[in-house]
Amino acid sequence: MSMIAAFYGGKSILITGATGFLGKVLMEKLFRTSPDLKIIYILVRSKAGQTLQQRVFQILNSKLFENIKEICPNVHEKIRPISADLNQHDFGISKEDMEELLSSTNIIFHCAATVRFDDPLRHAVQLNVTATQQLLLMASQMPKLEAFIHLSTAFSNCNLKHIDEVIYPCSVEPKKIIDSMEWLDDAIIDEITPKLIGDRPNTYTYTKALGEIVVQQESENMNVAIIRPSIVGPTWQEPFPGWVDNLNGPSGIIIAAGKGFLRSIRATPTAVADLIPADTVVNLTLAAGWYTAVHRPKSTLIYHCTSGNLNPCNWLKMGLHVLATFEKVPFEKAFRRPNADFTTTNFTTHYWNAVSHRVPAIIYDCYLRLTGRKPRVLKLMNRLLRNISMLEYFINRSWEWSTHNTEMLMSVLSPEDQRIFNFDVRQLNWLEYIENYVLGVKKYLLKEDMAGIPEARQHLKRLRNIHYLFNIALFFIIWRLLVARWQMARNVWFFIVSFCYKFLSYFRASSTLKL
């Protein structure tokens, strides 16, 4: 019998961020393994034209939950949506709902956050720091609370090379940051943001680090744990392989490459692509929730949920696995392909590709205008290139995360719990996982018919050929302009033409002598 599954039976659980990718996978796993849980409270922001119950039905009617209705027939009754907005004081929760939450909640999973790298500091602080502080204040008033589990990120301290399972201090106290956001205007905040985040790449990683400090400072007399996942990818095994519903992480790159819009990215081939499946994160989170509530550690334990230490896969290997899936060729053959250019560190190549991506997009948009349709390709390409530029920091570096607490947690689980709540990434087969990732993006994210895969491959080949022809034409146009303006370029050009002519003449002469 699973101790973890039994623990969550009869519990009232509060999940923030339940409408997000990880929150949905967490809910599904809870209902599948502990169908006798009492209730799951989810904080839901009001949406125009949609009631809270309609939003719940929308979640439960997705592919992810299709088997839950058989396991837990009254699942609709076990989800209690509560109208809330993390931007408001006390989240804008009504008095009646607040009283119910405070009196009934046993476990809190705090998954809500803004994951946008380019968010203004004010907004990132509100969602990742202030909201965490307010939720902890609520938690401190819950007499039945057994555990508070905070979802952070392994990149909260990405300014360090080696990261331990500890909370690192920031140069400015979170409380001072929160207070300053109330009276500083946006212009001043934007001006001081680079100085505050220091050697971190963006406001996301900085505010997640601040959020961890808030958890440490505001969680007195509470059983608390922090989970730090790396790049969260599609599901590995549960409830089925490859489920994904967002463009975060490499998903946008895979779509762009699969559609033929992207041929290369600026990355370090040997850098570790620290991808972690969503169900692995959820299994560790639930195991940590059980351990925190039952064993009550004396201090806040931090669990790194990463793959690089135990089962590394670098960006080159990942790119080649993606190519192998696109073209259905063996991995070894993909490795030898000269156009397997998902990774390059060449500065000139990076900007050449930016130009060679945008110009065809402009041409195609002109074609759309002429045919009476709305131009959209350039806008899409600019957004894609901007997103890739924000990822460059992470795909050009590797980190070392200690995993002592994660390994300890794995060791205390029973064989049954190790099977049901598996978070051992050493068992992950990367080629199989990446193939399911690519197919999952196509099936669940783009909602495309899987029967169209052969046609999609032909389309990809056509786009690749167009890309090659355009690059060749662009090269000769630029070279011709150089020849027209610089004597040195003309000399090189005449040397090449002369050399080719002499070589062909020699080849013809040799053929005649043999005859």
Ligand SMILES: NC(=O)C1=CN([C@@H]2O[C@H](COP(=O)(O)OP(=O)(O)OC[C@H]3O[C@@H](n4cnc5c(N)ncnc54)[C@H](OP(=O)(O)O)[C@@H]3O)[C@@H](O)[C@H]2O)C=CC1
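Because the structure is predicted, anything quoted here is derived from the model rather than measured. Positions refer to the first chain, counted from 1. We call the rigid core the largest set of C-alpha positions that still match within 1.5 Å between the two forms. First, how it differs from the form predicted together with the ligand.
Superposition of the core reveals a Cα shift of 2 Å or more for Q50 between the two forms.
Moving on from the form predicted alone, kindly provide the form predicted together with the ligand as a structure.
Since only the chain itself is given, any partners or molecules it might have are not part of what comes next.
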């Protein structure tokens, strides 16, 4: 019998960010392993014209939840969406809903966040810091609360090279930052943002670090744990391999490369690609929830959920295997044949951005214009290059994360729990995982059918022929221009032709002699 699964049985669980990538995998696993849980409250906002119920319906009817209705037939009754916007005071939760949450909740998983790197500081602080503070305030009024699990990121202290499972201070207290956001205007906030974030690359990592400090400061008398995953990738094993539903992390890059838009990227090939599968993060999160509630450690434990120190993979290995998988399962309607390389200097990056990215985009836009359509490829390309520049920080450095707490947690699990809530990344086969990643991107993000693979191959063959024809035509045009205008080119051409003629004559003469 799994102790962790049994622990969640009969419990009332509150999840924020349940409509997000990790939140959905977390909910699925909870229903699959503890179908007798009492209820899952999820804080949801209406979005893109969808009501809360429509959003929940969409999640429950998605491929990810395919088997849940069999395991937990009354799953609809066990999810209770609560209308909430974490940007609002008290999250805009109604009085009745708030009373129910406060009186019933046993466990909180706080996953909601803004994960955008370019969010203005005010918005990132509101969601990643102030909302965390408010949720802790709510948690402190929950008499039945057993554990509060906060999802942070392994990159919250990415300004350090070696990161321990501790909370590091920031130069300005989070409370001061929260206060200042209330009276400073946007222009001033924009001006002071670079000074505040210091040697961190963006507002996301900075506000996640502030969020951790808030958790530490506001969690008196509560059982709290912080999970710090690195770059969360698609599922490794559960409920099935390769599930992914957003463009974050490497997924967008894989699409851009597979569709032939991206031909080079500035990356350090030997830097560690610290990816961690979503189901591994969820298993560790659930195990930490159980441990925190049952063993009640004296201080807040931080768990690094990373792969680099136990089973490292680097960007070169990842890149090469992504490209090899494109050969087996090409994406449909590619712009160019997928073929990419890493650049390592400013000069080569700018050169290849011009030659391999912008020039083909301009040529294609000319073709669109000539055929009476609206040019759009250069705009798309510039956006892609801008977005990639925001990720570059993370693919040109390596970090070391210590994992003592994570290893301790693994060691206290029963063999049954180690199997059901497996977070031992040493067992991960990277080649298999990356192949499933590319397949998952094709199936679940691009919604492409496997039956379309022969046509996609044909399309790539056509692109290859166009590429060869284009190169031959370009060569002849340049040659004609040179020979027509430049005596030196004529001399070189005459020399090459006469050399070939002499070589052929010699070859013919020597073969006649042999006979």
